[in-house]
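Given as structure tokens, the chain that follows is alone and in the form predicted alone.
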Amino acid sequence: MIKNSNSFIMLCLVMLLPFFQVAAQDLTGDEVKSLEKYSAIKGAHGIVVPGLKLSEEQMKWWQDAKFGMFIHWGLYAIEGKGEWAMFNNKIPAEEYAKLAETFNPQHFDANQWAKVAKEAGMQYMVLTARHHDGFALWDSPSSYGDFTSYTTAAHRDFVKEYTEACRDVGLGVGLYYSPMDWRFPGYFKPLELAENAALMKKQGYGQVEELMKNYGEIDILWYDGGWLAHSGSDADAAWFWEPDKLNTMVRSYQPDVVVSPRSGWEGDFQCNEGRKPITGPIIPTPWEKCLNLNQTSWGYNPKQNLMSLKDIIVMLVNTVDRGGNMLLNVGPDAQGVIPATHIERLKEVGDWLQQYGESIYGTRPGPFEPIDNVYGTVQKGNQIFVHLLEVPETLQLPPLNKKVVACKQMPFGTALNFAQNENGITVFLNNLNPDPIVGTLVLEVE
């Protein structure tokens, strides 16, 4: 604790100086304004580091993938009260650490997880390698107090098993990492408890390096929790984490890894978190919607409040029609088992994608702006796919500078009558037999 007030003020100024320096590099003018209207987007104000962001070509695989599985899993699965249980229930760090001696999941099977994701039509996975409670799911020498699955009851490196399982079935390998750690009082008072906060930061750098160095090619690094004391934004804490330095290190090991914006750096894509519906125009940057299949909590919870199949598909098409990916979370139980109800619902999603996946994967938004609760469009090659959220007798689309040569219903290929002139395109839907979830049309253009 700093007793001299002048010394304290000077320390504050010194520690805040890097933040003021990087803030000048923030997105400017039109770039910020184009994202500010999307109120749920996180990362629009992250610091900019020249040369650190991936190119459009490097991002192509991720933007083609469209759909992934998020997995929140760790010690918190034991009590089944969600991933914030330690903080919300005010469990002392010493008491919470005892859970590690009972965390020995006998039914954990990363290959089964990957199989579920694959059958759901997902193209990548993101596992919480370490959440805010500080418990690491791998052999981590950098862990403060050896708080890992490798040094406690399980004696297993779950990250190793998970990364290998993803690659075996051709799924992109994603790792979630939270640099904050509730075990450190310095997280809540980084200026007053600077030495303790520095220990947390040292642990974070060491663990990120381990994840990027020791597990082969990593496709996604999904940061979370970059803000300090649960206050402000991730960018507000850039003075502390120095994300330019951190992610330069990441790039030295994984030059092509797709990085989220939650470290305080702008990242390679933006995030929209939670169940709030996606509306409005196409978002002019790579972005991802992440939300929870069981709406009770992200981590395992015996209370089930699953999204319906229709809600999932509507969220997916609304996201894709606006240029985003969707990352849908499951919470395995303490034994490492994804609940059967989750698997059943995900299989239904996979069945829908078997029929309509051509209108999802590898597409880009447009050429028409979406109309909320009516339709949205994506394009690929010489095809324009129209996702119908309601089915009128006739569909009126804006003018197009290409000639439409055919209009069909998916997945049956039933031809639909249409007319095109300088005022737009009219599609007659009297012969349509729409899918009860989301009807899909395909326009072929010259």
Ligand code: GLC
The other form holds:
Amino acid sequence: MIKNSNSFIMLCLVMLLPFFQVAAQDLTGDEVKSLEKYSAIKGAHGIVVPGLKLSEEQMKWWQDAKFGMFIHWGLYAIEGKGEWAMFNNKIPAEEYAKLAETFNPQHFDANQWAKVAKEAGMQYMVLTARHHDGFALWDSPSSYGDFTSYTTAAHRDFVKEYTEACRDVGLGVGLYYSPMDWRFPGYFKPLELAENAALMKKQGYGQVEELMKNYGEIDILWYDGGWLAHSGSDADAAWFWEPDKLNTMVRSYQPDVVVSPRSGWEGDFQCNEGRKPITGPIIPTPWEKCLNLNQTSWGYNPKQNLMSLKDIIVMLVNTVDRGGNMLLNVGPDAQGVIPATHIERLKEVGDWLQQYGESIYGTRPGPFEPIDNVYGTVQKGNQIFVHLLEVPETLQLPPLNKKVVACKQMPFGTALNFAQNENGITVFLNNLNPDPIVGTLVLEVE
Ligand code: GLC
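To test you: the structure above is the form predicted alone. What is the structure of the form predicted in complex with the ligand?
So here's everything in the complex, that chain up top.
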């Protein structure tokens, strides 16, 4: 079943994962980088803090949810060059700050965002409450220099509107927060400009506390950018951010919040970021693929390069078949509007999930290891779902210690012939209606 050497390395890494929880702290920077390269997993090396991680029971809703919406939205939407515009274009902080005086989104409607996410079949949302540019989308007394949507042109607390809208329609409420902030020279030179760096840290602790304290129950805290001096990994900067203290404070307000690994603490799940395809065996730890619907940039960009419906569904099933969740990003424009093309594509995803959602939500990977580009399986109760990435004449599955009593094609339940013996299960696919997206079968077991 091991198809190439990369899969083999991946398998070894995955088998070693439980040990990384402790041993990863002892890895050198280069070793950590090579781990990230092979596993594409960020945060596998974060510091371990006894008692901080959620239990399996507390993680259940998140592992059942499978699919969420990421939203990158902030001042950078005005320029439409992505969320790294300030840094990439070397815009001085004072000049960048002027954007706040024109940021007054007339069409921002959090209920509309929530509706789009619901219709796409998503179960939770994660909004960039504050990205690396330092602009906070809420009433944030801890903000350095009052750089918030509440104290500038918009005079609105978007986080409040957003959290309420998510809850109204039963979506999990997620907030993204970047501890680091490009406005602070101390971020780039934490040793030489220690006092300035300390101000950034104070802001970070203050703002995280506001978000955890003032907006009701928060389901996900999605840190990103617990770096320092623009180099190394999040965990390399743990000496500075002290993510153990930070997240102990978080737990005191939100005992059940699911936390990402990007503050330098290992977190409750691992991240796999970007559009690289998901291959290899099942990953036996909670993890999430995050990627961009418009592949040009996370933040609003008029240049559209949307993932196709098929690419989205293939990524989703490859993720879910290996035990992960998928967080798909949209970048609303400066008026707060999610581009119509995004909405249309997401609606198509929602239509697919209407028909095939049974094979996604609430499932767990297995019982068979996926075979890259061929199939992957998940299970729920007495059902095994098979996602076919190609359609051979007969499908050969490994042996199973339970009796298969029926095999059907989803969504309409066309029965398929099959045979089972000690060598495995053979499904005859000549009756199968080829599906242009991903053919999905359901095996019922005793
Ligand atoms: C990277 C980027 C950031 C983006 C994030 C999403 O860390 O710095 O702009 O928000 O990925 O995962």
